[in-house]
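In structure tokens, the next block holds one chain alone, the form predicted alone.
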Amino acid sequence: MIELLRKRRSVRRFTADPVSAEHRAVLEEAALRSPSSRGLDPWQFVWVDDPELIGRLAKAKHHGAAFLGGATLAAVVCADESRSDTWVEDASIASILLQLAAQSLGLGSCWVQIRLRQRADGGSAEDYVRDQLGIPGGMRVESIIALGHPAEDPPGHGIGSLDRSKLHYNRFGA
């Protein structure tokens, strides 16, 4: 696990290659093996490989969502907001552990932030995304994992630029 944490790097950049049927069923899998608070597993899953369906998400905000147009598979990590008051930190373990499942598979990810992010009109992300896809209103969208084959191979941070001043002992601040 902790090799897997040494290399991942968000990348933004993939190559053409699709998604193999087997590596899509370990991310399927991966996302459904999810932890989520008490068992309620309140998340879902939209899987996108359509190449203007990802095009059109990749205009699902101002800033950040761009790349996502050069993915060749898309994650839209959901959930139901009345399933669960931890919605958002079930949403949010899903998807790293979809970017942890991608790193060893050799895939590139990157999340797309779209709860509580803005369009450049002015309007929701999420709402944006959620007419696209059509997804039923009580579904939350918290973010989409943009993953493929890495154009790219930025090396991991080393133990070097770690900021260790995040780390207390026994006391904030000790």
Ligand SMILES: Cc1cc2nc3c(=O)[nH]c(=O)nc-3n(C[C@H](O)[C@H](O)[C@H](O)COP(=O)(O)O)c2cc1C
Second form
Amino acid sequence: MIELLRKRRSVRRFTADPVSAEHRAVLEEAALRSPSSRGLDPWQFVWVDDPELIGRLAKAKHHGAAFLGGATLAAVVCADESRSDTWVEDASIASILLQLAAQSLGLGSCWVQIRLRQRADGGSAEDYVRDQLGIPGGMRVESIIALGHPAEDPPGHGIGSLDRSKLHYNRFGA
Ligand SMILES: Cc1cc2nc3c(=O)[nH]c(=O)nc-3n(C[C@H](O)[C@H](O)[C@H](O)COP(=O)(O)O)c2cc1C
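Structure of the form predicted in complex with the named molecule, given the form predicted alone:
After this comes the whole thing, all chains and molecules, with the earlier chain placed first.
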């Protein structure tokens, strides 16, 4: 795991090669193995591989989503907010586990934030994504994880770049 984390980076450029059925099955399993508060598992995952739909998702918000248009697979991470008051945490954990599982398969990925984000016209990115994919109201959309074979290979963050001033021992500031 630490080797995976040492190499971990967001990947925003992908080749046109599709994610294989075997790799997709692993990603699906990883998502469903995510821990959640009280084991309530409030998440739902919409897997999108239709290029036209992915193109529409890439327009979900003004900044930071356009690169999604080059992904061959998108995992839309939703959660039922009436099911758990920790749905944000649960959906976030599932999102990052999906990213790490993708990396372990040699795939690249990047998180696209949807919750609390707006479209250029001021509309909600969440409403737009729900409309595109027929996601029912009440089902919140936390993120879209862009997935695919990497067309870039950013180096992991060097050990010297880690900000150790964020670490505290027994007391904050110590
Ligand atoms: C909660 C969260 C939301 C993010 N949202 C976006 C996003 O909307 N668009 C994007 O391009 N990257 C997004 N990212 C990726 C971050 O920009 C990236 O993780 C950060 O710049 C550090 O780069 P690295 O992942 O390569 O270490 C998000 C990451 C997280 C954890």
